[in-house]
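Only one chain is given next, in structure tokens, and it is the form predicted alone.
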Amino acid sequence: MAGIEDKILSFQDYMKKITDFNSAIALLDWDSRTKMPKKGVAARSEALGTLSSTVFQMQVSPEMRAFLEELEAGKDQLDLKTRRMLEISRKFYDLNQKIPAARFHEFVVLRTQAEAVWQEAKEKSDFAMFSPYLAKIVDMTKEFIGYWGHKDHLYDTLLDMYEEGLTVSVLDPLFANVRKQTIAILDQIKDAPKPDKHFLERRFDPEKQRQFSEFILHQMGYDFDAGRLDETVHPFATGIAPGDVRVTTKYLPNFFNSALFGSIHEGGHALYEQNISDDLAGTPLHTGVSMGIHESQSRFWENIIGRSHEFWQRYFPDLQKMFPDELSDVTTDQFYKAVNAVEPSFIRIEADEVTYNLHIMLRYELEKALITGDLKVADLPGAWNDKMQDYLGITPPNDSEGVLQDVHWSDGSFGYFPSYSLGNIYGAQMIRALGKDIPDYREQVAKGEFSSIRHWLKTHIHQYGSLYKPDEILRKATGEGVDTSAIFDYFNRKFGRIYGF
């Protein structure tokens, strides 16, 4: 037993070194998206490539292989945390040990360069500028799938990286059901009187938006002693290390929703990371278990809580004090209906709850076609516009509001987008379960009291980090597997009241 205890300690120390490298990578990546000057892109790309390649080599090294083989031989003597670390390390090793280290380094450098080009291309609404980089990313992703291997569908390998166990055969019928029920709701809404929302496009001073976003993040329970709020082109949250989880947002002077709901969304991600058990620090388990579960937390706070009538019952008076001229003629009820107005729109992150999932399905279908080779990168803008017309009945006026709006493809995150819809589905299941344990949670929200909600989320989800698989976390929180009934019960109840159906 003494021998395996020594091996466990050595394995934990090795994983701690990998975790420390990843913290440095996360910090450099955060800086590249927020503070780095344009002329720093080339050097930063190389630095990230070097550090990421070092981590990659550690994860597929002979030393890692020895850890895996020796600890797996004594698996019955390992505790839950070490077994899960071993399971995750084995999966990564088996997937990636065939990839040449030089190719991985090249891929990391390419992604960093591509994101900088994407930012400029988005500003100029020029897909042709970004297209060569995206084509290389798609080609290298397909090359890596060749190393990783696949079972039924090429895209399954990518899905599994963001939502362990998810496959096209599961997702296709799930999304078909979501689309069918979404269209049924939209059919009931289309002839109903539309909420007035013109006041959301008045001029809202960005500095005051920042102050209000910080205020709401404080109210949610986001710990600013363990994080910060910054501005970026595309909002994101990132966990640098335990005690350092940062969020970003984007301030639009003539559209109120973007910054605040973006801040709440990223704050939901951050609350997850800030409340993982300290016992998992220094391990690969001190992070969200999957992007679907992660998005359930961001979408939960952004929509189920942040767009609820009870939330604005409490906070609209504060918002009016911050923007007295802009909102003096608006009531709480008018504001609530405006921020929940349902109508097709070009920008995913500004879409309403009902049409949002259609934005995800569009990207899912395009990603699959890119990976199978049924769609070429050069034809992506036209395919995007055709899908927008098919799914939402509108056509983007330019690339910036269409195919270039998301950052994800610039960093090679194929397989990520379905996580957002899964997050919506999971979040609805979680609020249904939470409502059984905390029947008066709505009254608490109306008072600005979130401690019981945070405690429930921490107890059932956050504390575990990646200790359990996504499906296990969902079942621990809700007592059931993925189920779309909760989200459409929620949609019909909420939007039925707003639109009178």
Second form
2 protein chains.
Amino acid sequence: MAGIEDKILSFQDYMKKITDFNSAIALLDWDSRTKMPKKGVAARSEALGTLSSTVFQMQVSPEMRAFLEELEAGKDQLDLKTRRMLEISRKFYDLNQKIPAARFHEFVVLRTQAEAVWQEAKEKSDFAMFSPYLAKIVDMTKEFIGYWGHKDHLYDTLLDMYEEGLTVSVLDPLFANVRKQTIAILDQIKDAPKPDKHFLERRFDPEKQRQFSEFILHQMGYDFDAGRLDETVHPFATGIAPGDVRVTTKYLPNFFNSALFGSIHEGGHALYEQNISDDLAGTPLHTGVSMGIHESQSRFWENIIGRSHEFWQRYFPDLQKMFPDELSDVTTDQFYKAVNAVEPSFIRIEADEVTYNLHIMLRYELEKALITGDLKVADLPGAWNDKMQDYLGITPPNDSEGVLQDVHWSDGSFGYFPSYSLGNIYGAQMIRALGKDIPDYREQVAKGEFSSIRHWLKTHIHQYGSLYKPDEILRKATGEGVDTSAIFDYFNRKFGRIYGF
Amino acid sequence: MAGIEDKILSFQDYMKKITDFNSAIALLDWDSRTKMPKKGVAARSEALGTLSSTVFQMQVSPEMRAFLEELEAGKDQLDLKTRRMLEISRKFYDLNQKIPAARFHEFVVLRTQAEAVWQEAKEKSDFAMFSPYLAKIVDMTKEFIGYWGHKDHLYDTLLDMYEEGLTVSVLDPLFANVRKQTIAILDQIKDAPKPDKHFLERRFDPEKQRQFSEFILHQMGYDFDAGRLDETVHPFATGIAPGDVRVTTKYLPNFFNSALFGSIHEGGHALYEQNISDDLAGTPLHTGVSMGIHESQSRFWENIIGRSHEFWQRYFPDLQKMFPDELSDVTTDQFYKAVNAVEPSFIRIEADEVTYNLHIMLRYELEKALITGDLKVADLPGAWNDKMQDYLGITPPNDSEGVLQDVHWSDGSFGYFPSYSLGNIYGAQMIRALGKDIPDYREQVAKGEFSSIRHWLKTHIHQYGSLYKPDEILRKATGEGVDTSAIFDYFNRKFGRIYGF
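Form predicted alone done, so how does the form predicted in complex with a further copy of the same chain look?
Whole complex next, starting from this chain.
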């Protein structure tokens, strides 16, 4: 088969071009959330629409089709990297070549506009302002599922985009199990004395919060020469390119947890992106493989490390030094219990580890109902509040703290939320595996030494980027498939000690 | 000629796509100078290379050729906007379709790398570090002139890119005249008492400088909802998109002028871009028409307005309030004279109005010699210092304050520098014309009222973007072609008063 080497090189060039466009898209997106002046919205939507459409068209073009057909015929001669790019490209091609280019472009423009509207609607707690945009996003998502096709459930198609192979038929029983075990824990906790946490709501100077976030990110090993920290309404991390992985956080003057644990969370995402092998640079494999694996990294750092007793043994004295007036009357133990207090709350990103998964299930149920048409967008705020009452026993005082709290729907990211709970579950499996290789990892955390932990994560997860499927990565790292036993062992041990059960 | 409407629409879509790509390029470039972490350089160069190449290829593609041929055949049926886009596209096509795409890509990547190297070389005052990059840029520029072709002088091709129609045969005598008249002024000044300006080098808190820059930009009418101010080594303004025109400046703790007049200068560029007619949005005409006209706007605001006595009558009390310790012993008149002191200096962007044009001529001469091969890059620092001695009678203490001071060569922008002097000359012609329409404009400046001035500039210059050629814009605004009488009338009147001649 003469000439396949040339074909491979052309395919790699083509993929490189897509990668460069995606890098530009990531920067335009980062900028639109952090630095862009407000009158720039309209033109930015257009530019993002044009770039995303260009990438989309490259992924479903006759040229791509020719690459797929010719290289699949010579599959044996391909290295692992090229084979995996081919596999991902094929999947995308088969899914999307039926979507009219103009509709895709409209969808991208709509999403950018919707995010700007959502931001304002959230500030004003005005769901009606956001509602028509969300309705259009839901309609277009349903239209796209029509093109994409689906297996058993319409929603399966969306799940598969964030976690290859995941279906409602897997998730429904998994979540039922999580719900049952979560309720069992909450039952054991409900009569225990509540940890004092009023001191978390003292006034913490935002500038000092920023300094402390920066300090902790440094400690974690986040490389500021290959990244930066900014402030946004909704914190996020983004891998713009190799050597350029940025995080954002939000400084609430009257609630300490938001910025600190938000920074650690996004730092966890960023460490993943910063530690992908250089071998994968210039390819679409130089990014985290799935949202579930990505969230496993962010939630790992935020909770398993960042909310551990050992972590605060090491860092609480530094925190007290930074905030002497606010924290001099607080002990490490009190602080540890306060940041781990389990109780129903309105805001997902500020929820404790145990109730967090209930926030996810609520969104999962509502998304499924929106997609099947069982729920209309106009009825969403009511449905949200009803479910909050059902799952958590509380009702948000307004939509800003309820249905408008998350950015995801404005972005059309239906099917994403379950990734957070998968991340929690994977993360617990990973620390169980890591604990076998590094038996004294807790002592290391207590000394602020994270290099072995980071090395373990890099070796078992980060370096691979998207070279393997999520399930393969999980198996490589832990020797097992998805399994809820680790997380509930972890919950029971940790919260058993805190709440004495 | 059925179907030309469709052709026109397709051409407009095609131009819109180019415009969106250029907007992304402008953002990537802005970010690489302001926010990007340093390890992002390599990948950013690649992404910029890919995007610029894509635009380049679209401009010389068979599709573009078809647009040109079909629409030129039906020229009478085109509106002004489409006709002008066609004219610009044709010019670019004829120039560039012979440049190999791969060479163009390499040039873009080289420039991005070179700028990063230049920045470090400037900090370290290490010309040798920058030299190999500059040599490659000069070589590639010469190679490109080979593809582009040239009229009388190799350098004409470069001049024409920044100022349509300009040639060495026009510029040489124009500059000879400017040099003669400049020397006449310097002769009259040299024995006059020097204005005291030591107070400009007191310590001015950078944060307060930032606040004052922001205040003045607001006063000028720069719209912060459609822009932002950041800090960079080399100040610049960039029109990223309609509604998104950004400026940067540099705060030197021990020299006040740099940030303030830099901000006003970039603000002048930005006002131009912010006041282009919305009719031109989504087309490549939504940008300033030439570097000469652009610099006329920046230098107009920086010098003719920002260094006028009336301006400081109005704003010096505000400045004193901001810096009471630093400026309480200074009068408005002393300050006015200090910021207008004429004397040889090393740094172009900090030069007074009169000697400024000598800095430009020096660069113009060196560029011509580099392009003809009469001067080698290795000999550039020596040649720079010799010319500084010849033109200004001083020799820079190091290359950082000499040959390395400007960003332009790292960017391959040969042919750009003359635009600054053209801008000075045009600006003086414009204020002469404006003065006929608004006889009391000086009184308005003295009250901090800029709306009539801004309106005049918008009506006569800004709104048109690139809809007309630079020469047409100048004639529309002033009723005349390029002419040095206005600037020397202005210089003689202004500096005659200050220096008593």
